[in-house]
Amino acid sequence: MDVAALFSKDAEAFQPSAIRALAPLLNDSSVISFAAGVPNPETFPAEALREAADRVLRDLPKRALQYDVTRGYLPLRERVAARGAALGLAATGGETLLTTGSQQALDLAARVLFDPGDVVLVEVPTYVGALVTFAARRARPVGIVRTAEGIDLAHLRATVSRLRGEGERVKALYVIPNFQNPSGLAMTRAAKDALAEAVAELDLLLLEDDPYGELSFGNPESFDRTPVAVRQPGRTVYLGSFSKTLAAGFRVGWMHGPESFLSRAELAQQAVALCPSTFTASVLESYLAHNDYDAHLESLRGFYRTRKNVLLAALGEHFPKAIAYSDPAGGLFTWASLPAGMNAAALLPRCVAETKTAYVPGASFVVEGDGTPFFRMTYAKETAELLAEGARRLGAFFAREMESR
């Protein structure tokens, strides 16, 4: 049987993420990643972790081991909501729905939002996972510039009275304005309030993604942890997850937004998994009961912020003068540029061969503009001694490319 002609529009509208398509390249143990962004897992608090896991099945198995409501186990919503009412988030528990982390998050948005065609603005550059869930839904991606401050707001006026004029369906903007994903970049104060303003003035719904938060580098005075969403709620939907701060196995996020857009994503929720996991919200919620969840993150923020300055200066030693990369304040990923002309994605395959050394090709994460000189490297994975060796390795590998054009 033929199965492939069955298929919806929808399933060949379908997108390999492009940083998944490199698991063949990067399973070698040998290869020294900056690719996958992933949390370390020396982070993950497993001995607390498992006594919580214990407590939930002695004292509340009957619960645990059931299904539960669409919108997810209510006392881990309840802690959800008050650390986003310490931000200045006014969802409650009953206004917060959990999710299998913020990837399912954008799903669910997506499924409620878009038609084919739609249009979608994005930050250039944007998270991958994004694109591909918004190519799910045959919605239509446009670029608008992000500066080091935030976005470039001319650009997305000009843009959006553009595509509305040529009869466009504009329907919302995609960002990540706390150490984007792929660029490090952080939203100054200012830029969100502005921004803020900008998609009232616009007539857009702002879907903003805050995984990466939690994860300053700096003193809380020098950056804005209040999100978008406390200066305009009614046109925002706010995604987090416990990926990046706690447990990335356990595949738990959520949604806070206007309770008409909140209840058709527990409707499409319902089709897609009846509820989230009962079990993992209740072995989270035992250990925030039970845990200084504050003392974690710091320690984490100390963790992070040690594997970065060990990146940097080793790329500030062994790069090329002429590559370009970001300084983050906090996050995952630094993200480099290449002298122009030169392709990342084309070099990659040679330099895991010749150095066992490994990045993601930034192009796409890149909706409008050359996107190929681009890459993005992750301080998370390996340890101090691999990041500076896999830097020197880099930074050699590179400047015999640069010497042989």
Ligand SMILES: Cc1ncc(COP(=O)(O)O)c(C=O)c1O
Given for the second form:
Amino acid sequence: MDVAALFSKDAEAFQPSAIRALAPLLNDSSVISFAAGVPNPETFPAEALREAADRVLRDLPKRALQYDVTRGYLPLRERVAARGAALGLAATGGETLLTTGSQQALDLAARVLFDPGDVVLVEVPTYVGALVTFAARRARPVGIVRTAEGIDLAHLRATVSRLRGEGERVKALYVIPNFQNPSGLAMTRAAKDALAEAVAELDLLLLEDDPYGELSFGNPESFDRTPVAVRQPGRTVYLGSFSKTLAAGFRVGWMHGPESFLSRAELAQQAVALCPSTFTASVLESYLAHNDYDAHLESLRGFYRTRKNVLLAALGEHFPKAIAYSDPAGGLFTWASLPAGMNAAALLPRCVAETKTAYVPGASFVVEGDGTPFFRMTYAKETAELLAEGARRLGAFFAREMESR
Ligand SMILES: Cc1ncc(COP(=O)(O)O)c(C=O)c1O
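Right, and the form predicted in complex with this ligand of this protein, after the form predicted alone?
So here's everything in the complex, that chain up top.
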């Protein structure tokens, strides 16, 4: 049977994540990887999570191993909401929807919002996984310039007005305000204030994705932790995740938003999964009840801050001056650009073969303009020694390439 002839239009629109497609190249353990977009497994509090799993299976197996309501395990929703309240978010546990990672929250939001052809505005660059999700709904991503401070609002206003003038349905703006994947940049307080005003003026829904907000390296005053959702609760869908802070494999994320939106996302969740995992949610809840999560976050920030400093110092020493890169104040990534005309994707196979180092080419993060010179590096995976050694090898490789042009 020609099974492919049966595929829906949505299925035909599914795209593989360009990063996941690199896995065979990057999974070679002899390669120093600046590519992996994952938290360092040493940071997972495995022992405390084991104790939490033991407690859950001993004390509440009948609940933890059962289906739950569609919004998920209420005690965890209440803890998530209480942490959100400390940031100024108004959501209660009832107004929190647990999801299978924030990736599923993105998918549910996209299901609620987009018909084929609808425009979703995204930052340039933006998170590839969100583009994959929007493509699955056949929504059309249109890029808005992201500066070091925030969204280029003049570009946002001009783009919305042009697209609406052409009769396009421009529904939402997707942003990662804090320590963005891939750029590592964080929006300033003033930029968040101005963005909140602009989305109201332009009547846009804001999809605020915040998996890295807890990973700030600086002192708390130097970074505005208040979500844009606090400024515009009626038009913001806020997504959070435990993936980068506790355990990515638990696949626990969440969504806050206007109740009318959440109840639609809840119906989408019913269709997709009945409910999120009760077991992982109850283990996380027990972990949060018995451990000092804030102390864990503090040590996590120190862990990544040290590695970021090592990598940036090594890049300063070994990279040709013509390569620019961001100095992130939190999160897991720095975003670099080769001189115009150089193509990071085209160089990668030879780079891996010759230097045993790897990065992620930037083009798939960039929906508008030429993304080929860009690449993303993470300091999350390797030890300080390997970060320095990898930067030395990569710097020498790029220097040779630049000389031979
Ligand atoms: C910006 C952003 N959003 C969402 C996700 C999805 O994370 P998870 O589904 O593990 O919460 C990621 C993962 O890398 C990300 O970088």
